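One chain comes next, on its own, written out as structure tokens in the form predicted on its own.
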Amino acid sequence: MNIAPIKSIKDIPTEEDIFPGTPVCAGCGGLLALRHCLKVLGKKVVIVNAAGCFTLLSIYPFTPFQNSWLYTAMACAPAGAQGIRDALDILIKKGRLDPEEDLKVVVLTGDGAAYDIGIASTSGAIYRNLDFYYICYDNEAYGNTGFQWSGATPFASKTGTTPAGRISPTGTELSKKNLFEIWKSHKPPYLATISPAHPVDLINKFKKAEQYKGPKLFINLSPCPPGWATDTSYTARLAKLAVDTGIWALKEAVYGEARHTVIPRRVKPVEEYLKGQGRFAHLFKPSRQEDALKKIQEMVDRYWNEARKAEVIKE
């Protein structure tokens, strides 16, 4: 097991474990990150997919993967992962499966399953200390059914079910759930946030997670061109802006002890991230919604101020 961190993008493995030509949307930030995830996880993997956008990835008889794939309903991917992990362990114990042929069990879900519909079965799996990887591609809405509001939808975002209008000028009135803290309260061995714009940070987190047995979470902020109303070529730049403005904090936690892994040298105003997305266009036209913009900036500033006070960030 090589858990030594890489130092630059030149050290990222060139071999691909996902074949080109998938049916997911062009510019999908989730797929961009998943490519890097699998570079570390390798081919001895079984992916348990909760219904969502990535259900499109592997449709019989076609698949872009070089590993196994199991499709489940939105609520029960961790339960499916439990069954697979138990079966592998029993076969190895009985001598019917060589330990060298063991597989890593990976749950792959969107934010709808991770933040809402599947959170009960996920909590149970963490409680049972299930040895699995949990990857959430977070595009901040129910992306494949019309981009409806989810528990991951940020304040003031326009979605299919929270339109900006006379009754609610800001669109979504609630703030995004904190899935990182929900998981952290269980004190699992490892959890992290990742970004397709920071592949070195992403890969090093997966390499580090390999040394831990038990539940391992990775939340990837996944720019979604059709849902966010952005150009398909803008994905990596937008993902980087999310980190540079402090809206998306890159961090990890080992058994509940958290630290930030990427700290912007100069935090940019949140407007630079918001104004490039159609889902936030109503905050700027036909007139600027100053109160909403101020509230978003204050939420970001409050987060980083509290993080510094807690000495999570070592400056």
The other form holds:
Amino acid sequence: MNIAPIKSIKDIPTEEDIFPGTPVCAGCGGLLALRHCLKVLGKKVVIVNAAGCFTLLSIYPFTPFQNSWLYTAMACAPAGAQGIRDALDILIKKGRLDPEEDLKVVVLTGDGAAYDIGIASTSGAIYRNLDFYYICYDNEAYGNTGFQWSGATPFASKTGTTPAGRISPTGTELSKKNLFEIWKSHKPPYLATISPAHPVDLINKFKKAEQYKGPKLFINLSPCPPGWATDTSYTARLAKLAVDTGIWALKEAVYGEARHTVIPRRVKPVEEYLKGQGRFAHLFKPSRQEDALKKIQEMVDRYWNEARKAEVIKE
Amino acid sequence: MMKEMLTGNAAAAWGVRLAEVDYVPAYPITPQTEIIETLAKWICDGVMEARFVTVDSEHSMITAAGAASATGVRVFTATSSQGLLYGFEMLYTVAGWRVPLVMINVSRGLSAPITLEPDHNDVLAARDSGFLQIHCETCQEVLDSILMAYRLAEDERVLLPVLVNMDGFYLSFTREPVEIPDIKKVKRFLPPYQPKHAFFKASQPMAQGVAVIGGPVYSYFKYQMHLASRKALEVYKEVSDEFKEIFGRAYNTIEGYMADDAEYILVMTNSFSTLGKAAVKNARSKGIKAGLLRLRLLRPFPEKDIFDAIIGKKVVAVLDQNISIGKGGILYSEISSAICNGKESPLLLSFVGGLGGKNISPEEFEFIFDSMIKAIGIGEIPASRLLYTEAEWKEMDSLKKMAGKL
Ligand code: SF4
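Coords for the form predicted in complex with its partner chain, given the form predicted on its own:
So here's everything in the complex, that chain up top.
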């Protein structure tokens, strides 16, 4: 594997590892990112999946992958990865499997599994320094069940279980859980946030991760047309806006040392990101919820101020 | 032949060692922990070539066990009670993966109230999961059953995981003389695991555990599991015959004790059967034609063997060391299903006893035999009854008094 970073989008291999015609929604930001991830990971991969939208990628007798797949359950994909990794190691050590047959073990889950129900099994796997990848496609709610609140849902998002109404005009009142920091506290060899709108950054992160043995963890902010109530053609632009407004910070952490990898040049106001999405529509109509909009902008500003204090950020 | 004094837990560990298991994902829980501690020590000392990992919960443990088995190694794991239930979702899941792992359950009553001593609500909760179930009475049987379990599970006609059950405390911590079989004989009985159906390797990508859509596909795969489990009845006979030939010990799906000429049959499982056998002997000395039937293979359910063993008897009493709340003894229903279509079905009485490890005294067994004799001629079968002595009732009263409830 060539781990030298690529420079431009033209350097991305054109060969696809996921065949078209999957049952996930048109414009799914998660699938867009996964396509890029697999271009780096290659074909010698076993994906260990937790219950979520992507479980529907492999429905008997079809699979869009050229690699292996195991669906586990919602809370325990990292434990499945543990079993497979250990078993492959044992087979190779005992001479029952040619090392050429070895596989990269890749956990693939949504945010419900990563932020909520599977956080214990993930913590365990990271703590045990399991040699695996974790790709979380984070669409900020339980998407496969129709978009309900999860620990990843950001403040003021409307979901099926946090509707916006007279009692709670903002919808969700809680803020998004900081999974990056939770995972970072375990000091894994490699941890990064990624975006389908920044494929060069994404690919270079996977290339960089390759050199480390142990947990290599990725959180992808995944625009989700049905849940976010956006047009399917808007996904890439929205993913880009999330970065440009500073809402989704692209960063990495090597053994717990974090740094930002993409710094928005002129940070755009958060409103530009929010206003195109149905899940935030109540912040603008019938009347503007100024307090909520201000709070979101302040949260983002505070984040970047703190980031600037902690690391020298070249603008 | 040399015998060693081993606890049930140590006997289990020996079974695993002799089976040359590759992988042991573990999570501690009383009264099972001694098994995984013993294995951890052996692996650490290098006398057993396997990998041991303590994971974050039984849910993760069963997942890791299933996933490793799906990758192609021989896997063992152990749990008990709350742990089994904590991982419950994954029992059904890994059984559906058709992976041949073996798991020990050391029985312990279920919370609430939380307790330590055994009954069988834990393992029977897993009755419908797809795991085969072997229930043991002695420490020797625990060791032997593990070897048999791998043969069964790995048989291509079966490919289902197996749960081997033993009672917490009464067996797990009780030392009995156990013959540790010679490894050469074990190798003859149990060849190395060569996965032909479930494995992961780069040259042959495989999607396992995939979703299905629609009832017909789902029904197909579920019923396949059922048929494989039923097939295991046949395979079991082959495996037990071969086991007897190599090791000289015979384990049928059920075990009769003074049952052939008996008119009154007591049905039991697991270690308390030893108490039942003593009670049968006692009843015989008083001229009662008593016998005992111990169920050993619970899944697949050997109804034919059971039918043959009890049809024509006068009265059968099922002593359930479990309780289905709102119904009564679980095995009572199972036994009735085995005999209900027979012409000479015996009367069938139900008793619940030994819950949470409560002792069953000789008097309680006498009460059972007495009830069986009286049942003839009454024509009416009483509802399920709980075995509970007067002394225990009084003791409970005094506890309630202390609690300010009396
Ligand atoms: S619901 Fe959202 S996350 Fe799920 S497949 Fe559809 S677009 Fe992707």
